[in-house]
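Just the one chain here, the form predicted together with its partner chain, laid out as structure tokens.
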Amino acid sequence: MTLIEEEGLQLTQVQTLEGHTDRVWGLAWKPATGTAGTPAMLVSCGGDKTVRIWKQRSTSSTSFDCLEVLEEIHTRTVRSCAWSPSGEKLATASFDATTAILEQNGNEFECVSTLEGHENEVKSVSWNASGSLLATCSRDKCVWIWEVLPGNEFDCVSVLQGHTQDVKMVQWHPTVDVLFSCSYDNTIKVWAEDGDSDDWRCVQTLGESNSGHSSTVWAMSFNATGDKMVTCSDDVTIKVWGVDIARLQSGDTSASWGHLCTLSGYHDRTIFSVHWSREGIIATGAADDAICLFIESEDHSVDGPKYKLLLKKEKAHDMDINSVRWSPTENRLLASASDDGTIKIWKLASMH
């Protein structure tokens, strides 16, 4: 039965994770956990300057316990966190202008490296698919690319300028080493390396003239195959973009992204986060305290794919939702983080 055919799908609250003493900004599920006998693990970060690690009590349990609270890592709000693809390293980006790299040692996490260079608040950090590159972005309008070297050495590969305002998020493509960034300047920029020479440049800018957003773009997410990207914005719309994936994967960095469809009218306030699950469900979290889920609609028009609302969970939190993240495994668990200081774990299941 395909997702579309399932009926009575509901988003039920499984657990509320409390502990943060200020708004929770970011979340990330640890890769390769939550499946095959390994309990799921989740990291969260927030305005209370802490990074918290949560672990599922057992693979059959729905409860999560706080494994560790990391307080000394940053001196200001921790804005974003991301696991390396192998789950070996954890990167945390902070308003203190640094990005910390952490490693797990038994039950403890220690900071093995600190990346400095941004002039002010770092907003986001992202690992590429192979874990060989790391990208960070900041209010200083720059995007930095770092190479991960043995011995926890990080070489700065490039400092990319181009955005004219605060860069909100960076995200690597799931299969190709192409970097995406979105900003307060309403655009999404695509960055690729010219040859093999550390020469990274902006190969495309998705702005209002290409049917782009008309206000700050807060987040981007890719589908499993990487041929589509979804973005969300302060303009209260969600946009889906597509690319010729065969061209992109064959190394043609000029393969350009085109607008496929715009979803509007589902949220009436800024949409801060969007995440595409491996199964194809798009989740969004917004300042209207609601979570929306979208799936591809069966009736394809001539113009391309269309998306429909699967469900809207009103008042999912008491305040703005800053991040929504699907678990990387097939358990259809969704985590959401909010200004109310809590993280909620939801399960998408049929009620029949």
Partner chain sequence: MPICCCSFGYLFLMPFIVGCMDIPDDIFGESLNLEDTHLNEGFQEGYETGFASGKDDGREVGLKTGFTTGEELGFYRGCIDVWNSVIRVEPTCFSTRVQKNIKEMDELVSKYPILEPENESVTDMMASLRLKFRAICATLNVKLEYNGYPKASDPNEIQVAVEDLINYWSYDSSYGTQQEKWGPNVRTPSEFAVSCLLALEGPY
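Okay, that is the form predicted together with its partner chain; can I get the form predicted alone now?
What follows is just the one chain, with no partners and no other molecules.
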């Protein structure tokens, strides 16, 4: 874990990416880009039914150009996008009740598979660490797990029912095949495969009764080692959860997650997005148009880790911020997407 120099850091806007004609919902940086001579690639999706691919001009440049606009993939809002771990495939989830799988051929992207099954809007899509499983969730209250087969075939291996309302986001654990979902029903659910039956089941529900959120949970993210998870909510709080990672990685998928701390008073409207950088900085984006950055503070108390505000960027956008995403490389670039139709690229750097 790199020690973060806290003094004199500022979040500087380096570019505004314009082109979407409606709110921008989702963002995803392509893995293994932005380093070793490979320019960074970013995908965005939104209410204009398009998916846009943005590419950094060079690894030393902070300028991004729109490489391609994909307009024929979906017939309604594209809510979420995610690259497979290898970066070979891109999944997009839409209000048209489908999830599309795209592959890049040269500079062109083509749809190689369409996943159907949800009754209505698909809200989120996530690949597991090995790229062998895909999860989707929907307003139909269900979470689907798909097995990735050769020849761009996707086989639904489980339909998970347990949430009582719209499921906002699915996210796989970064190292173990355990799936997390969060919902309008105010809970986060943890799903794992039952070794005996090969079926998936809910192994834990994090709700208000165990220090969870009191309103819709919009998003979650894991730290690099996977022993902590951060969640954000309509209740305007951010919560950090922890697990015994050794137990989890030894195969005990029902190892329980416990509440470590709650951060409140930093945003005054719904927090829609949270993302933990590889070096340990938590970014949040909210309906108050602000971005906040948090880091773990040195003074640990008996109650466990504490987090403190590194900085707050007021008026980061003109409208609600729907997504914040750190670049996977160590360049400290942060992308944000908003109802104002723009994506902004920020750099966290020292003022000196």
